[in-house]
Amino acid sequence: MNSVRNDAKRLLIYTISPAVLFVVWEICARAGFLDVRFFPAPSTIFYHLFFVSPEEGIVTDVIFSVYRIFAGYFAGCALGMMLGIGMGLSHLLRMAFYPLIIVTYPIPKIAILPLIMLIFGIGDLSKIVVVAIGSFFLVLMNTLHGVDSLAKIYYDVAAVYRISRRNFIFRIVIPGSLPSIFTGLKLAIGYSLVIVVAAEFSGADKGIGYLIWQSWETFSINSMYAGIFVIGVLGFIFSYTLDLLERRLVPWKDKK
């Protein structure tokens, strides 16, 4: 029950902020301190996004946006964890693929769209394969960093007592390393939604961004202020959703 409660005051605690911002937001555009032109007040613009946006096929758009960002977020986060785990352990494997790493992570993910439409095509699957790639370097880095952080007591503890090496890793490495492991969650995901929206600017006739690039196209400020405010919504429930699972599988963190 305590625990309920004090997720609750998280959550409001959380969306004090926003709404301040949206009440000084308001009284400025009714007040006349914004061109509303560019800068529509908050309650024009939800208006348009319940009640004129679906109409418009927004929850089609956000349908579209999601899968890609989950099915490129979770395989991106799946291979980065693996790797990150293996390089952490195997000494052979990081001198293996950290030169690589090292050479690929600087360069911007979405600049390779262009080299990834021409091979996956401006379906779907490029759009997941950049989000996966965001995804997979992000937690790579964390999960290495890590396994590098386990005290060397465990090693010398599973050494003494023989634990295998399977245990080893689902009950030592894997629990130990999970804070930073989390940390490259949380980033992972607010980086694709920054990607998946870029993607879809350009060859995509579904989704948030291709809604937002429409919406400049045709100067209809109040769905692309609605396409803008969705994504804002979608990356503060991903990020929260991660914060409550991290806080039950890393409960010893917010005790330190």
The other form holds:
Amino acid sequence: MNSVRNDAKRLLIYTISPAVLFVVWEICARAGFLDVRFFPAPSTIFYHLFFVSPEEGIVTDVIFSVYRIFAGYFAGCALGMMLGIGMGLSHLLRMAFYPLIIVTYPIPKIAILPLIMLIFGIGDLSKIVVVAIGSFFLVLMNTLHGVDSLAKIYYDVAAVYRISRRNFIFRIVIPGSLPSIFTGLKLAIGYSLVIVVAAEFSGADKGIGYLIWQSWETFSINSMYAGIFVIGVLGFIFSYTLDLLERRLVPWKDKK
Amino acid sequence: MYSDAACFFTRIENYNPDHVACLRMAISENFQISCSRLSKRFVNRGETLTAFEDISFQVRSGEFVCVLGPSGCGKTTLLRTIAGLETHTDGELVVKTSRADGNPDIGMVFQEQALFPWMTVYDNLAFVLGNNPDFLQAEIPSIVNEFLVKVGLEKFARYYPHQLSGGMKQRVSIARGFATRPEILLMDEPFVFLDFQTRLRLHELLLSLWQSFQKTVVFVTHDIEEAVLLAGRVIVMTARPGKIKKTIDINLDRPRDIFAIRHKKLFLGYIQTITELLKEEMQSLEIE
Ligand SMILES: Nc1ncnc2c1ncn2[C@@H]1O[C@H](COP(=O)(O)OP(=O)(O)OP(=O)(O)O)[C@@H](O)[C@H]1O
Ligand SMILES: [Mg+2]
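Could you give the coordinates for the form predicted together with its partner chain, as opposed to the form predicted alone above?
What follows is the entire complex, opening with the chain shown before.
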């Protein structure tokens, strides 16, 4: 009960700084300090977003982008977590995969998009795959770091009490690495948004990225801002949900 | 790593006759732990470091032994070797067990914080019990509760370790050590970071638990008073490389009153004797 109230309070506090920004922006736009051709007032953008964009099909765009993000994100995170834990626990797996990973990790995922589109076509699948690849690396690296930095004493306790392999993995290694895994999950969700929008700029006929690109081509500034605003809101919802999940699943870490 | 009486004779051929004699005794005399000329060397980047060498002693079943020695003399390493966490370099170690699978039942209280921070106090105990095939799932809650009551923490079952004080955490560690009813309890300076009053309370608690469960305890410390207060026998080690300097039987009555005992002549005598031994140790270091 108490934690629900805290969550609501936190959500309220989180809206303060964006609200202040919008108010200042609105005032500047109306007072003529900003060129409204490039920086339309927030009230204009919101009006457009709620009354014009739905007519133009923004809801479909959002659904498509979110679907691509979720499919790619969950697949990439699941694989990243599994391989990260596997590599953390098995020397053989680490030796086999680590060289491959440190070579492929720094390649910008957008750089391989054309290749992915050649292989998986220009439909949803290529976007999902590129999001999955991006999430995979971030979660893998952070999971591996989490397993590696697990205190040695826990291995000793496990050895003294002859903890079974299964219990060792599920009750010691995974919970112990969870703070680090969450760092990966949070980085990956933000990165997934970036990737999906970039991927939709070219070779898509739906999606938020497509909407923004289309607005650029037709010089429809308000639609462009509507798209950008929706991305911001999605980013907020995703991060907030992950924060919430982290506080529930890692209650033993003191949080700010 | 471990050997019970049955397989021990098959392994002994390779060892020198000294070991054989010592170990034959171990078998006949019902020693729970026997070390014979045990040594441990670490190799770090080509450099050899001897943690301890030529350690021979026996611990009877139900005995409370303290190992006392200066910092760095290999006490932790010795305890870890007995626990099977470290392999020895030389000599022979026999840890007897009544278990069918030949794996001795060991409980350990570590020098550092070794509770799982992601488990509540309750789960920290329930986890090691649940993993042990000797316990039925159904009896675990009552066992956990029994031990939490014994250490006075039944109200804190749902707390996480980071919500407890240092002394409370160490009480949980002790409860975990006793909860699986191990044959042997190994304790590595469990009270070293606690204040004096908390230590007194935990000494009392430990003695009463030991009194009621009669476990074989090997307790490592560098506190002379603590050693004399708790132990039936104190093994004094030299500075590194740690050898056994002297073994002193502590003939103080049990159960011990940890307050009254401090005024006893005998108690003070033991402390003096051991202080002298350690002083010698320090002087010999200065000559080097
Ligand atoms: N894993 C290891 N690798 C290399 N050297 C080690 C290792 N563990 C311990 N040592 C060395 O062995 C020696 C004994 O260490 P140990 O921890 O057993 O001492 P101790 O008697 O427990 O000291 P303290 O009272 O400070 O806890 C030390 O010099 C230490 O550097
Ligand atoms: Mg030590």
